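To begin, one chain is listed below as structure tokens, in the form predicted alone.
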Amino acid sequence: MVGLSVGEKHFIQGGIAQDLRSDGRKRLTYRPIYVETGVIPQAHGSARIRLGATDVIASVKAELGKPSALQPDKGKIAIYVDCSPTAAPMFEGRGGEELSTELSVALQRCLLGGKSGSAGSGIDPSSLVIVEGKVCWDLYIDGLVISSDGNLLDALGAAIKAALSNTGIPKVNVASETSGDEQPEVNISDEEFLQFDTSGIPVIVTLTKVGRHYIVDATSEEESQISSAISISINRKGHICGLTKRGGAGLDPSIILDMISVAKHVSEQLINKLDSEIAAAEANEEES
């Protein structure tokens, strides 16, 4: 946590109350977003997102696996986050492990509709099945925090969306059908790849409550003044896909509804901005 003097705290809180933050932004304005795709050649897809001094990478690896007995018609998706000890002093030792777990669970809830990966899911697990009950793709999505200056969850969510947009999974042909418990033979193509439809993948908007007001894309200094924060994942249609809360202070239901309404408005601008940045990054990758 950032250590601030009483005067610095009053300065931050006073600026937010007047809709003029320390870096000149308004309460509901994001820092500039920079996107780079294809940053990890050995992954099936990857992307790097920078929001101010917050810098994160997401990568996607796909491996052939077997669907679970409980969900034979769905592939498996797992999200893991690692906070580099060099990203911030608080990430050293147990602090980094606890935050990594917290971010992984929050991303799972916001992007996959909870552990089951069903309701509200931005990625359709049924699209990963090759032979029902026998062969599927297992997606491993890894996030790495390189540098931290607040708003890690939103940045990681954006990086995962960009990495999935950059992902190409090899096309699989079933060579022979089998009966019983035998595994079918499959051929993995070296030339044909399937792209993800990422239009349904939501963005995460975190509203941080400071005093009587709430802000988006909080810096580390602003997060140190948090009374509570709500992270809401919203897709292009304006549907709420997931929600998670941080901070000890309780929130009145009417305030939560107001925050959801604000998040919906902010998400439209964020989705459009992110989509255009991803398209530009992929165009640059193809040129190089």
Second form
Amino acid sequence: MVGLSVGEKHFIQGGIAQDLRSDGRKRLTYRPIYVETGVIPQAHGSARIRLGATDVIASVKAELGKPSALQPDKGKIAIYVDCSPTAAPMFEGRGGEELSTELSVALQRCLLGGKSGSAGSGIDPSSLVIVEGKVCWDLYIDGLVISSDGNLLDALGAAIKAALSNTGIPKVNVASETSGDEQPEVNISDEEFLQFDTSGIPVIVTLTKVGRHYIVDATSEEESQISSAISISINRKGHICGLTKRGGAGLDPSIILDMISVAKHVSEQLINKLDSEIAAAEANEEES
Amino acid sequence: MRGLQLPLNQTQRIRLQRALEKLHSLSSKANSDASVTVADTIPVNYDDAFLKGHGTTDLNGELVATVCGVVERVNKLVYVRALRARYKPEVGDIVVGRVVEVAQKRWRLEINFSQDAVLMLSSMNMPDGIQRRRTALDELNMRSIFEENDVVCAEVRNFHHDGSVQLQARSQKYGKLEKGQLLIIDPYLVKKSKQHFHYLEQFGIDLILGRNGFIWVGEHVEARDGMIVDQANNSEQSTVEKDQAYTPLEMRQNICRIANAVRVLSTLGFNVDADLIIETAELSSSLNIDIHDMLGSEFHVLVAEREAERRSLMTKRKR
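Can you now output the form predicted in complex with the partner chain? The one shown was the form predicted alone.
Full assembly next; the chain just shown is listed first.
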């Protein structure tokens, strides 16, 4: 990241304190979100989200697999993020790996409820099972960061939500009844698709604390000033699906509760905005 | 023009298209022959002897362009000047740069050139204002003048024999820039003009258009009469002052408005000069457009239409 002089840092902090950031936004305003769906035709679902200069792509691929022995009635979902070297010079070679793992883990925690049980996760894995105990869908969700200007987690969360609403999982006909350990034969239809139900998918809101105030959707300049940040994933009902705290500074518990209520308020507008943008993008995609 | 990454709805797209077509038709016809893309043949009289310059190559006996740009001819030299290349310094240009290194008796600045520019200690006015030989003590105290990551305004003095650029900051108006924001746009959008330092009185803002594409928008600072003499006290005082005095809100709003005007103009690919920036900012405030909405698609379309109208009026007046 390009460094900032003391004068510039002071200017940014002053802006945040006075509720007028460098590009004229208020503290709790998001940058304009630009959604495009269906950008990767070979994948079952994909979306590209632009949040200012931050540019991310998410793609969803479904493959047939065997459910795990511990949870035979649930499919499997894996989320993996890759930071492309074109996003920033520090991502060259293996530089982006740390950030990629951090983002992948945070997304898994927010959307899937952690690696241990998938109970209560944002995406319901039981809808992915085909034949209990034998065949299920494995969803591989990949995120790619093309250009980074801050707030990657929110952008990736929104991209995954858009990609999942764009996903069409092929309908499967189970060919014959089998018993015992035999693998059932399945026919994957090329014509019919099942749309994924994305109304329950949470959206991620990252609140960055700079000085005594919190801002939403920080650019990379503002992110260089953070003392701490909290990423909360909230679904449509207003329930918290996941929570991550980053940054070295300690936070008073009352501040965390305050940030959670602020995030809840912001997430309502964000979910509505995102849903309308996704619907518009899908309509555009159908036209073209 | 780079594809606009703005969510435009249908009517906005049509309006923008129309405005851009109008601008395109208004631009002088002579130049349209000169722009080339990769693998275009360059119209050259092959009987005359000519020199093949940068951006050209000989392909099957024809002179072909290897970059997208404009064909320039200087005497017998034919070359293609790429548009979105790095900044190409000329002597006397005003540039804004960021200090990347404090080295022996010099600072290295990043100015969007292929090499870092050098600002010698001897090309800087000393804080006490006296013209004297730089001592070893001055060298040790270089950090009190400029530190790493400081934003500095300077003038191109000359080129070194190895191609690197030397800068100077001898006048009062050059020096460290604080209390504002730095914007980065493409260098080709800033054309050489008589004035690069603008003091916008109605806003109370300094606007510095660096020819390397670094634009500084900040609070107005009176031309420095040398910094405070005692440098040790200075650093203490300045940190205490800074904690207390943030930029006042109204000035900050003006700074943000001007900065957004620059961003809009650079997204649309228009030449950035002070008059146009002021006009754009006044357009936004006269239409009561919220500062953040200036970066939305509607305002971009409005600015494009305004510019098309303005240029058509200018050409009509010329005739």
